[in-house]
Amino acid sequence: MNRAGTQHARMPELITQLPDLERDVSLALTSTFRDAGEELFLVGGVVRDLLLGRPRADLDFATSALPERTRELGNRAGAASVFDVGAAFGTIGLVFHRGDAELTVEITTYRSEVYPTRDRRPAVQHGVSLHDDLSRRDFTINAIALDATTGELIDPFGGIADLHRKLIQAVGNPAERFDEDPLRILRAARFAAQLDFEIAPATLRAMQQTAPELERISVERVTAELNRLLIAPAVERGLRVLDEGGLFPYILPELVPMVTDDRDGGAARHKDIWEHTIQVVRQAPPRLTVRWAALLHDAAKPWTRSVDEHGAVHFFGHEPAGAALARKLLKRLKQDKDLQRRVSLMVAMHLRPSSYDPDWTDSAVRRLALEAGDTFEDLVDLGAADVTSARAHRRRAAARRIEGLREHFARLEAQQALDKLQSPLDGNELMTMFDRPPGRWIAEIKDRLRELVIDGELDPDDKETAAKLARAWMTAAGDPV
């Protein structure tokens, strides 16, 4: 494929992959704009994901029409409402309804951007071509346009070829693309994690060269990318790109000692902390709390390492030290306060699940669950992920301990649930109510009341109704009260 020229292909079936409402809106908009003499193309992530057969991204369009014209044509195509998304960039939002379903799409006028100063506030130029618009985008795989009505693909930078090669490559000069918006450096790592793609060598070199520019990006934008990377399917690849691209000093400087800890060797050797961490993150469920805890669980080890007289390496106190590091790091990233709390608690307690023994009493398991609170399930999942021994028998033994803890806790929860399904009235209350001594009659009434509770016909706390029923049964049995 000749990368120098614009590539055209026709794939009419692509648009059929969209859900009905999205497909119909795309066709209606494209036809309406074309009939009015304007161009309109699906662009960016939605085209990439359609070509990959992945769950599609939001619908974004690029058009030759200026914003006011887009408003007019959007209404003509049946939009229920029209609003400005980014007036400075010429982006208009349209809302479509079908029954109870609602769909919002964005349409942006073709633009190019000029960055006259280092404040990175681009001067937007409209009235340019589709090619110019695609040339300002970050990566070739995101610089493909699709005509919804004909299935024509416009691919001026070889993005389709890069999709086949599973390659993330900047459009044009990588250093220039990253200098325009340094967040693209981090986006490259995030796309690597989401798509399981490699970074093109020239793009990786440019990431390394321009990484310091990330310090100019707002912490909120950095945090959003990190969160998306951590829950991605190929998170291991994304973490390695952060390392290979030299990004840690500028986005997560607190982790640099852990990432670089074992690279200079040394007489006292131990498990490579960074390699272990990558494995734990990969093995952890893709929930944000668990993945952050997995990333940070051993982050304090470089500061707590000690070597005894026999040459054995220890990391005494790395759990509380790691919890403090996690709180500080996540607060700096302006993460949700609940995430800060949960992750720091899990880091502090991350060794506890692996210490479980079948001899633990019920009270010991309850105590652990109470201390973990609403993080218990996540904590146990972290404990399961934190098993990376190269020796199979050790992995099996650790897995048995974790599963034993799960089963023990499940038994306690089941027992607690059963305990709640009891008669609202106990024996003492029944004896007082009927002024009778103990006997088989108490068990019979309690059993009948418990059956109603189990069937959902009586609340376990409804003593008043239970008393009325008990009196009725006693009367029917010829023993009026």
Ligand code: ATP
Given for the second form:
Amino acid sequence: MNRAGTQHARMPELITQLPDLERDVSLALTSTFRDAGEELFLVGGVVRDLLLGRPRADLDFATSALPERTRELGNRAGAASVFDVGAAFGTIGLVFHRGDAELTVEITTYRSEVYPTRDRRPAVQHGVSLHDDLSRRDFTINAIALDATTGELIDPFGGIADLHRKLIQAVGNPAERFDEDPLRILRAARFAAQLDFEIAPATLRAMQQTAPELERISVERVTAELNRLLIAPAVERGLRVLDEGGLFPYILPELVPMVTDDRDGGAARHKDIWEHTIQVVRQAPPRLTVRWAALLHDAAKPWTRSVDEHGAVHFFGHEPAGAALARKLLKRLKQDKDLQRRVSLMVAMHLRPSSYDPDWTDSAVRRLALEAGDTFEDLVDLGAADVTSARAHRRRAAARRIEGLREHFARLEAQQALDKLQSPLDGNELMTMFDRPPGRWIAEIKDRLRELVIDGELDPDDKETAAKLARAWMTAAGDPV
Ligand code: ATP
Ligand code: MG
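Complement to the form predicted on its own: the form predicted in complex with this ligand:
Starting with the chain above, the whole complex follows.
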């Protein structure tokens, strides 16, 4: 398959990066298919990630064999079970066992997708070549095939070079490819965020042109990509791609006022809010709840802005307004209910952690923790991320306040844990047991029992052992019962 432009390289060592089971299954499948006169290649994300030295688990193969033949050859290669993943797309799932370990891989018959212009549902064609199969894939870095046994790489679109250049580039004509499946526009942004890659200029222009087509995509697919982008390591780049690609109006229209600059001749300086937001998201730990709360925490500011007689700008009430915006937006995206609840609560409370100062009473801290409920730690993390002042002394002071709150809360928790460590027997129980009136003896026994509980030598619920010990002590004290 030495067609013009196709790059061949040989890297037998790539496959050795895979865990043992993955590697052995790949080798067994590849040689079984080859012995039967069929082609079989690792394709897509696994090849890309092996070339990047990023370990990953799921294996996808492409083959010349038709699905029935794939089932038969999969069994021959030792699969414990074989099932249909997407019969229409010719994908077969195969499960392999070794000891307790289990591995599921997918094998898809080479296909090319034909997109009739009006009815945009792709019609699948089988019986095509590996080259055809690679040419229907989204980006060059995802259109590389690897022969597991020889280490041969088939790279017709220069994907390896783009991996080196850290470039996301559509296979073929970018505008046509995005028009075929507009989800690819968002996948580009998501891969930029995961890999910290740039978007090739022609690909970015095509994203801008085709962005309105995103409205054809189901909200579930959009949400899945946004979620992956938000927890990615280079999230800042991903957000900038969404902005530069002009995607916000079609996926997150609620954020357009925040993202758009110069709504009233630049006086509103909304760009500052957006730049601040990007920084807060980047500084937030990569957990979905915290990252969504970071993205939305100031989103209502453009609506709540006011200027007082001294020319000072205020955003009164932007927290509850932001919480309402977050709730609606996340509901529209069909995010899970718990995420909706947590994020809107955090947006509502996002200024609270930074208002902490060391004079706060224990009950003030308890009240905050109670109101925040199960979001307390996320909320404090958001508060720590929401510190972006250009002035170092301000950043340090804000960080100290947040750390002060964390420590104060930790002290309360430790105190509460200690308060639970009590003598298994209380005074009434001891008086009944020894038939004696109240006196110092009760405190002495309770203290000794509590010491044992604190030392972990006595369970706070173990009344039986506690009673035996108490009897022994009373006897030893010359006071037989
Ligand atoms: P990851 O699993 O890390 O998200 P991936 O590259 O494996 O990355 P998948 O969505 O699992 O992504 O898809 C597997 C492969 O299928 C891709 O590498 C790409 O070659 C192809 N592919 C997936 N979705 C599309 C699409 N919408 N258009 C074209 N090709 C696609
Ligand atoms: Mg994948």
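C-alpha atoms forming the largest set that superposes within 1.5 Å between two forms make up the rigid core. No experiment lies behind these values; they were computed from the predicted model shown. Positions refer to the first chain, counted from 1.
Peer 1: Honestly, after the rigid core fit, is Val453 moving at least 2 Å at Cα between these two forms?
Peer 2: After core superposition, the C-alpha of Val453 moves 2 Å or more between these two forms.
Peer 1: Indicate whether Asp462 shows a C-alpha shift of 2 Å or more between these two forms, with the rigid core used for the fit.
Peer 2: Passes the 2 Å threshold, so yes.
Peer 1: On a rigid core superposition, would Val46 pass a 2 Å threshold for CA movement between these two forms?
Peer 2: False for Val46: its C-alpha shift is below 2 Å.
Peer 1: Look at the Cα of Arg440 between these two forms with the rigid core superposed and state its shift in Å.
Peer 2: Reported C-alpha shift between these two forms: 3.7 Å at Arg440.
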